[in-house]
Structure formats: structure tokens, C-alpha cells
Amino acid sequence: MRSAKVAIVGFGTIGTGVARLLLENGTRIARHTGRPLELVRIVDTDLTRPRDVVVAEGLLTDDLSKVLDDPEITAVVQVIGGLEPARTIMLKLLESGKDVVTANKALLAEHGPELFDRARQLGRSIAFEAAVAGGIPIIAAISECLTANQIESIYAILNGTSNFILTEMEEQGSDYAATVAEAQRRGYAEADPTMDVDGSDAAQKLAILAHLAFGAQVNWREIPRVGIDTVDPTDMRYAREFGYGVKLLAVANLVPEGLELHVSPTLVCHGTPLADVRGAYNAIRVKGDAVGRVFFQGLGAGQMPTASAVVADLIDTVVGRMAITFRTLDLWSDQREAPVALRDPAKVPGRFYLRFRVDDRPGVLAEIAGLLGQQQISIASVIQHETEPENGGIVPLVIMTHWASEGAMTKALAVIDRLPCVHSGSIRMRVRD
Ligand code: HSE
């Protein structure tokens, strides 16, 4: 039987995983495609680096034209990180008649409209299941399986590196910098882990999910985001006292006033499924008006979970399913219905965890409570442990509030942080019950 000839561009961690799956699981894959998938080219600028897969002599090349100019190659896995040359190469692949599979969420978050438009003009497809939450089939779930629903909300842990670091800090008391280095060593983190820990990676993924689920046309940079680089082990200990864990939560919540979008370290109530997500795992809780709540969990980073999603997309592309999905989804297109309005971030409500370092003297709590009250913010509970003499009479004061808007909280904290009895900046995290 005639094989389907495919190529990989980018022979790094993910490209190596994809090659391994194609070579080691060939028989199973052929059962799904109805014919063998034959890996005929791998393109990378580095021809010598050792990889943990053995490929046939002559397969690896640094010459992209060997793929572009081969009309028998119709589907290409493009797993180069970063924006350039990834963008230019994707355009070249589309223009030379290839359907493309990618795992590069930064590229889609940044250049999605241009790339998808070009693919449509050329009658080609771009598949990107691996771009969000690695091995979890969330793109297919939202864009195919749940399409009968109005999606109402998405609460998600979308960055495996951050979840790994938070878990290690919480359970082992591990040092932050050492844990970032370990996440890099295990292949979870981006080449520049800043994007992982400052919330950018999760915001890019949330922008893609918000487009798929709600039609939101949002630049990921406009999504309010706070990363885990602001989380102190002290806050994790207090969170535990209140019965919560700390997670980097990406939220898309549709309310009558518009779509609320934000990424931030959030106290998540122990005993809820999101609080139990440990290590490099990702999780996504989707609520649809017909289906109710659906919970997905799996590895969102790493070589083989990501390769699993890439190869599934490749199979869909080769059998022709992806062309139909791509056409009917009409992503990032001007022809789609009017985009949903985004809700003013200052109006987004929630409960908050606050920590202050304050003078240990009468009246301080009343003063802070009064300023919160002026913004209609009500206190739910307070922790203040006895001070050690060496702390110089400064104590941590930890407060959980009832519901308040982000804007009211910002106003209250701006005043509280200037009080003479309050030392250094306050800490604020959202709370999810
Ligand atoms: N660096 C990402 C993460 C994986 O840690 O989740 C790729 O999206």
C-alpha cells in the first residue's frame, strides 16, 4: 500500500519524540490512517547533536528545500520554538502546499490571524492540539466534542513548569531557583523559563482557548496576568492553614457583562479536583450549558505527552479530518460572528487573600479593616500569629475577604500600603472555593 510521506521540521525535544512515535508505533498508527506514515525527512540546523532516537541514514538534513520541493510530502510537523524563523518557515510550508502540524503556542498566540488566513487562502490546514496543555486533547474537546454547548467557563492549570515548582515548594519546601532549573532539565520549561513563571505561557494558551470556546479575539498581552515568581513560601503555609493550595490558575468566565480573563496564582480549596493537580500536570475544567462540568487532567509538558498530541494531529491531517475541522472552525477569521466583549478587569469580582507586614500594636487591624470597609470589602477571617522578639515588633497579618471587585481591592491596597504601620508591599491573591 502507498505510504503517506511526512516530514518533521525542528529536531529538538518534541521533534525527537514525534520521530520516536512514528518509528516505534508505526503499525498502530497505520491502522488509524489506513496506510503507513513514512517519515521521509527531518530538518534541523544541528546535524550532529545526539538524540535519543535512531533515524535512517540521509533522513536528517539542514536543507528545508528538500521538504518544500518534494511534492510527495503533504503533511509536515513543524516544531520549532519561538517566533522567527518559525513564522517564516510555516508560511513557506503552507505556500509549498503542505498541511502543517505545530506545537508552538507562542507562534499562534502572536501570529494566529496571519497564519490561519494564509492557510485558508491556500486551502491548507494548521493543526495545533499540542499547543495547549500538551497531551490533553482540549483543542479537540472544545472545538469538536463540546460544540453543542455554550461554554460558560474554563478554569485551568495550563503551565506545567509553574505547577511543578509550586508543588515542589509546597511539598518538599524546595528552593525556587533550584526547582526552575530542575523543570528545565526535565524538558517542561520553555527555553526562556521567564515565560513560564511570569504567567505569559499560560496567558498565551488561555488566549487560544478563549478564541476557540468564546470567539474572543484577544491579544494574550491584554490578559491580566501575575506569575508564580511572586509567590512566597510563607503564603503557601498560610494558604494551607486556611485549607487551600496555591495554583497558577487561568480563568475564562462568561458573564452577562462580558468575558472575564485572567491568569494569577490563586488559592484553590483543598479537596477540589484542581487543588489535587500535582507536579507537571495540567488540568482544565470546562463548564458547558448542556454538558455541565467536564474535567481534563494530564501531562501538559514534556517530550512524549506533547508528541502524542502532535502525532494524533498528523493522523487527522493525513486522513483528511483536519481539513474539515479547519474549514468549519474558521479560526481567527474576519468572517466569524462579532467577538465577545471582554469585561473590564477592574470589575471582575472574587474573594481575596491578603498578607501585610504590620506593627504589632493596638488599632492596626481596625485601621486596615476600616480602609477595606470604605471600599465595601468585608473580612471573612484573619490569622495573626504571635511575633518573635527578633522581628522587631513587625508581624504578618493575613486576611481572607468576602467578595470584592479587583478595582475596589486595588484602591484599598493603594491606601493601606501607604500607612506608617504597614511595612513593604502587601501580597494579594485571588481565592477559588
Ligand atoms: N513550558 C510549558 C509548560 C510547556 O511548562 O507548561 C509547553 O507549553
Contents of the next structure:
Amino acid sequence: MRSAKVAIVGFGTIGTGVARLLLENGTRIARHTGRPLELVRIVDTDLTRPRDVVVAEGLLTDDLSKVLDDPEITAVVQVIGGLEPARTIMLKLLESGKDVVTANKALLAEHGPELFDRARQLGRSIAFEAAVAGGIPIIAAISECLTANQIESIYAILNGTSNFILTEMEEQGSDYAATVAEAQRRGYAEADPTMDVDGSDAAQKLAILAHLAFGAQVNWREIPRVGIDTVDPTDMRYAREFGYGVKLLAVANLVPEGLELHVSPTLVCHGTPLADVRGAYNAIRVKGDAVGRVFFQGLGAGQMPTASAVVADLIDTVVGRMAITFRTLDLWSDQREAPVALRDPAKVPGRFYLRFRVDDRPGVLAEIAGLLGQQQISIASVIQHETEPENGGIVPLVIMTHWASEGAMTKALAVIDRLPCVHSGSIRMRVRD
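Can you swap the form predicted in complex with L-homoserine (HSE) for the form predicted on its own?
No partners, no molecules, just the chain.
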């Protein structure tokens, strides 16, 4: 039987993993495709870097035209990071008659409408399972398996780097800077980990999931997000006293007032599945009106988990399933309006964990409680331990609130932080029971 000829553009960590699967598991893959997948070209700008896969001589090239100009190559795995030249290369691949498989969530979050509209115009498809949560098949689950449901909510840990850092801080008592350095040493964090730790990576992935689940057309930069760089081991200890752990949680919640979206460090109740996700793992809890709650957990990054999702998409593309799915879903388009409106972030309700550094004197709690009360925010519980004299008369005051709106909490804290008895370094985190 004639083979299906495919190519890889980008031969870094993920591209190498994809090549390994294609070259080492050809017989198994052929059982799923009905014919062999033949890797005929790999394109990369670096032809000499050592890689942990052996490819035949002549397979690796730095000349993209050898893919673009080959009509027998019908499907291409594009695993280049960033926005450019990734965007330009994808457009060229589509225009040369290739279906594309990608793992680049930043590209889709930024240029999804342009790329998907162009693919539809050309009768081509874009597959992107690996763009969110690595080896977890969440894209297929939401866009195919759960389509009998109205998705009501998504609560997710979408960044393994942040989850590793928070896990280490909780279990080892390490401070933030030391734990980031350990994540970098283990290869979980980049030399510049900003996109992971400031919530941007999770927000990009949440924007993709919100579009799949709710049809939301949202720029990921507009999603309210708070990073983990202000979280301290002190907060881990207090959270544990309350019965919680701390996770960087990405939330999409559909309510009558609209769609709530936010990413922030959140206290998650011990004993719940999300609280038990440790290390560099991802997890997604989806609630549908028919199926109820379903939970997905696995490695959200790394060479082989991500390559697993890429090759699964490549198989669907070659078989022809992806063309049907892509055409039917009609994702990301500048030609139609979003079916759901976003809720004003200031009106999103929640419970909150607050930690203040305050003067150790009578009446401070009453002052703070009074200002919270002015915004109709009531206190559920308080922790204030005795401290040693060497703390200079400044003590931590920890408050857990009842339900209040984000806007009310923001107004209250703006006033509280100006009190003479309150020192810099106040912390606010959402609470999820």
C-alpha cells in the first residue's frame, strides 16, 4: 500500500520526539492509519546540533522549499515556537496545499482567526491537540467527546512549571527564587520563566479552551491574571492550617451574567482532585450539564507526552478525520460574532485569602474589619499567631473572607493598604472549595 508522506518543520525537543515516534513505531502507527506514514523531510535552521534520534542522510534540511514544493507531502508537523516566523511558515504551508499539525499555543491564541480563516479558504485543516496540556487529550474531549453537553465550567492547572514550583514550596518550604532555580536545573523552567510564572502561558491556553467550550472570542491578554511570584512559603503554611493547598488555577465559568475568565494563585481544598495534582503535572476539571464533572490529569509538557499528542493529530489528519472535524467545528473566525459575552471581572464573586503585615498593637484587626465591612465583605476566620520580639513589631494577619465581588475586594484593599498600621507586601488569593 502506498505510504502517506509527511514532514516536520522544527527539529527541537518536540520535533525530535515526533521523529522518534514516527521512525520507531511505524508498524503500530500504520495499524491506525491503514497505511504507513513515511517521514520524508525534516526542516530546521540548525543542521549540526546533537539530537537523541538517528535520521537517514538527506532527511534533514534547512530549505523549507523542499517541503513547500513537494506535492506528495500532504501533512506537515510544524513545531516552531513563538509568533514569527511560525505564523508566516504556517501560512506558506497552508497555501502550498499542506494540512498542518501544531503545538504552538501562543500562535493560536494570537493569530487563530487569521490562520483558521485562511485554512478554510484553502480547504486545509489545522490540528492542535498538543497546544494545551501536552499529552492530555483535552482538545478532543471538549470539541468531540463532550459535544452533547453545554460545558458549564472549566477549572484547570495548565502550567506544569508553576505547579512544580508551588509543590516544592509547599512540600520543602523553599522560597520562590530558590524553587525557580531548581525548576530551571531540572529542565521544567526556561532561562526566562516569565511566561510560565506570571500566568501568561495559562491564560493563552485558557483562551483556547474557552473558545472550544463556549465559543468565546477573547484576546488572552484581556484575561485577568496574577502570577505566582508573590506567593511565599508563609502562605503555604497558613493555607495548610485552613485545609487548603495553593495552585495556579485557570478558570472559565459560564453563568447567566456571562463567561467568567481568570488565572490566579488559588487556595484549593485538600482532598479534592485538583489539590492532589503534584509536581509538573497538568489537570483539567470540566463540568457538563449532562455528564457532570469529568477530570483529566497528566504531563502537560515534555518531549514525549507532547509528541504523543502531535502524532495522534497527524494520524487523524492523514486518515481524514481531522478534515471533517475542522470543517464542522468552524473554529476561530473573524467572520462571525462570539455567542457568549464576557462578564465584567469586577463583578465576579469569590471567597478570598488575605495576608497583611501589620503593627502588633490592639485595634488593627478592628480597623481592617471595618474597611472590609464598608464594602459588604464579612470575615469567615482569622489567624494571628504570637510572634517573636525580633520581628520589629510587625506581625502577619491572615483573614479568610466570605463571598464578595472582585471589585469590592479591590476597593477595600486599596484603602486598607494605605493604613499607617499596614505595611507593604499584602497578599490576596482566591479560594476554591
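Between two forms, the rigid core is the largest collection of C-alphas that superpose within 1.5 Å. Residue numbers count along the first chain shown, from 1. Owing to the predicted nature of the structure, the values given are computational and were not obtained by experimental measurement.
- For T74, the Cα coordinates differ by under 2 angstroms between the two forms after the core has been superposed.
- Relative to the superposed rigid core, P362 undergoes a CA displacement smaller than 2 Å between the two forms.
- Comparing the forms between the two forms, the C-alpha position of Y281 differs by less than 2 angstroms, with the core used for superposition.
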